[in-house]
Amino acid sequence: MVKDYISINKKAYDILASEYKEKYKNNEGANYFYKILEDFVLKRKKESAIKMLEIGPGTGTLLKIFENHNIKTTAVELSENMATLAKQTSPNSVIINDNILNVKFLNNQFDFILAMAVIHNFPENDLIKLLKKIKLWLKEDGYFILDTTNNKITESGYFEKEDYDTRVERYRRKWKKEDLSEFLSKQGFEIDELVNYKDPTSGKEWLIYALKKTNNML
């Protein structure tokens, strides 16, 4: 990338953190989405001692939900302001304020890895690096759960964050469902479940994937 997309994205989410918290407080669309994610995890939860990593937890709502289900949560958040809010929301979670590409965890450490509205913040080469890390950190019977918007075409660039009063630019890779599904398969993930969710608040269509890792690399 010509620009330093990591610094640009970090600055954007630092600026938006407070507005983000207020926007999704008691938001009908967001609450329904959280329920989908909660069900995704709980129906796959097999043991009592479960460890979860969330990449990009935002203000920490999902962390709090899963801590309430006796899941031990760790999160890595690029934005300092977002990380502060996440810690306030879910004080029992371990919050690491860093770039996920710089962080190291043990192999087979996590039962669940979540990346909600995160993968579209990475250009393809760095996303491949991230997915390789996720495959190492995820247990053999673990699940990688992600979501992103479904778009008419796959494209990338620097776009203003939509649906916010504060207009800030950040890097965004917009995925078409068919392209993303093929890409994930090439990186060694198989789809266990895929849900299309239309957010009534924003009108955007979201793709929610539950993925298992495989040894197949196309």
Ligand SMILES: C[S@@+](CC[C@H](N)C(=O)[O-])C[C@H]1O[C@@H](n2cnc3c(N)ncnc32)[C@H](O)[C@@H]1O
Second form
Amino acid sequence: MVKDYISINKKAYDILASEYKEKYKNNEGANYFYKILEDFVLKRKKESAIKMLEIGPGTGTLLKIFENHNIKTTAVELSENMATLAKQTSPNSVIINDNILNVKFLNNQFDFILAMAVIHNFPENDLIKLLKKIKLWLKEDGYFILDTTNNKITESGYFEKEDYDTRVERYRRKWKKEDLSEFLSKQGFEIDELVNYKDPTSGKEWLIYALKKTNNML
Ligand SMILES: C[S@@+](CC[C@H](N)C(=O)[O-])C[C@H]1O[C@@H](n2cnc3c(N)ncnc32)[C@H](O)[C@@H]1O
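Counterpart to the form predicted alone, namely the form predicted in complex with this ligand:
Expanding to the full complex; the earlier chain stays at the top.
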């Protein structure tokens, strides 16, 4: 893991941005998945004025969904091209174009932090740093919601994104469900809900976690 994975990922998502947007326009699998996430948030939403941070919003589809529920949405997106598309899709969100690891927010300010299809872009050491930040930024009764694919074994490396016409390489840490669940609890998160979802369009199995922070670090 000596290569500069952040620059490689930034370049990859800059190249993929327009294809990404087309792919998810009328994508049955993705739409169903957005519905699961919308329900995941709405059933945990206590007050009316709430704040959400989305890490790596891509083209901004989820931000738009939550904007429509009057949620105050902020997002941090590494790729400039993705950030531009997200701004067009969700004009009422604050979009910061930066690496989330370089960004500072005040403590205890978000009711929800979302990282959809994002944690696999980080090696374990940087993911630990990111989770520490998330714990600080999240309110005591807040939720961290993430998803990633379930894999036969946990492994890391530079992989081409297989389901895109443009073949670009980016860093990926592929997690196996049991390893990820144990890792998250070691970092001080408890699982409030875990849903397995097989995307009928891509055939991939996704793990969707709703997490609460705890003071127990194993
Ligand atoms: C697989 S895409 C997922 C996009 C969207 N969340 C979705 O589920 O469709 C991963 C996104 O995370 C962004 N990302 C990756 N590393 C990041 C980082 N260090 N800081 C902020 N965003 C990052 C990428 O640029 C990309 O837009």
